[in-house]
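Consider the single chain below, provided in structure tokens and representing the form predicted on its own.
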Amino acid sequence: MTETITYSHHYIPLTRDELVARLREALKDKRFNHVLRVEQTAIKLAKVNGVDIEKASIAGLCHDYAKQRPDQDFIDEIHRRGLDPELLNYGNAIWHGVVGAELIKDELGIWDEDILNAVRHHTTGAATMSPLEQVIYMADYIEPARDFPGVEKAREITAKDLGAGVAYQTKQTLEYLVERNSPVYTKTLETYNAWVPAYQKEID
């Protein structure tokens, strides 16, 4: 069943339904119904963890607002906008939530850091992360149509402790870059030592 909030605390100068409406044109339906997913299981997640889940429903439907943006647009704007020239050096899956977070500021108006910051590190986390931000982590993560190995005990570590589910989403992530051969991005190596030992005997 979907829960449909009403916005009323001024985050967002639209409606959900009129920000559901930005994001049916920016997105193609497969990433569409994510971002209504992930909405769902943040909201969820925002009850039993005491987040305001106005809140939630924001940054669970926006964290994907720039996914499908062409490359040159994340590279203009971190030229125009003098961000860490170290994102050149990655693509859209670390662009789209850091970069991504500038053009919500623009596009949707949206001005809240707690908001901000969930999108902004919805893929890489951080050392440091607001319930907020570590519920839109998870609530990406884990969402009812995610199936990969893992997903299930994600699910239910997150259900017990919503912080050791971002240590074991951060773990799993970080193995699945390193046995890729893939880079690794300076913040999600934060969030791996910020977190991980310090969840290490839920999570094993």
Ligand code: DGI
Given for the second form:
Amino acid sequence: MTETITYSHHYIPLTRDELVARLREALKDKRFNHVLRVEQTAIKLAKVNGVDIEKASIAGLCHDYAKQRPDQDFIDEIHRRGLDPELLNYGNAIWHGVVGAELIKDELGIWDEDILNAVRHHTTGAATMSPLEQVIYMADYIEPARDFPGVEKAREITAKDLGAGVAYQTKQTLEYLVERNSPVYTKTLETYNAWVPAYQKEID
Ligand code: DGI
Ligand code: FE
Ligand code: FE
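Same protein, different condition: the form predicted on its own was shown, now please give the form predicted together with the ligand.
The next block holds the full complex; its first chain is the one shown before.
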């Protein structure tokens, strides 16, 4: 069942319907449907982990808001805002969250730092993540249409322990990147060091 949250805390100057309309404009159908599923998964994880469901809805819907921007938009924003120049060595995979958070602040009027951090860190994680950030990081990884080796185990671990889910995803993603000889963003390594050794028992 789809849960429609009524926004009442002014984390965003839009109703949920208005926000959904903005996302429908910003995203292709496939990506739009993904963010709706991430929202629903995030609400469920929020409920069992004592996280604000309104923030979970907003962050879930917005997490990929910038995913379909052209590379040049991100490059311009990185220069204009003086963001970490290391970002220029990466691409859309890293930019749409880290730079995307700045765009949702400006374009959607979201100021809540917890929501912005959940968007900022949804791809790479971070050494320190609030419960909302963990919820969005995991909801993106285990939403019902995700189908890759290990996703069922990720769902089981996350249902038992949200932090263990974070550790499991982080390890899987790092293995995936190394397997493909891909560059690993520094924050992804920091996430690994902060979470994986701490949850050794839970993720094996
Ligand atoms: O935007 P989504 O597809 O819903 O999911 P996402 O934002 O978690 O993006 C996942 C992609 O990001 C996936 O292809 C792996 C990639 N990724 C995650 N961490 C890193 C990374 N790519 C590089 N190059 N370096 C990283 O540290
Ligand atoms: Fe994403
Ligand atoms: Fe996503």
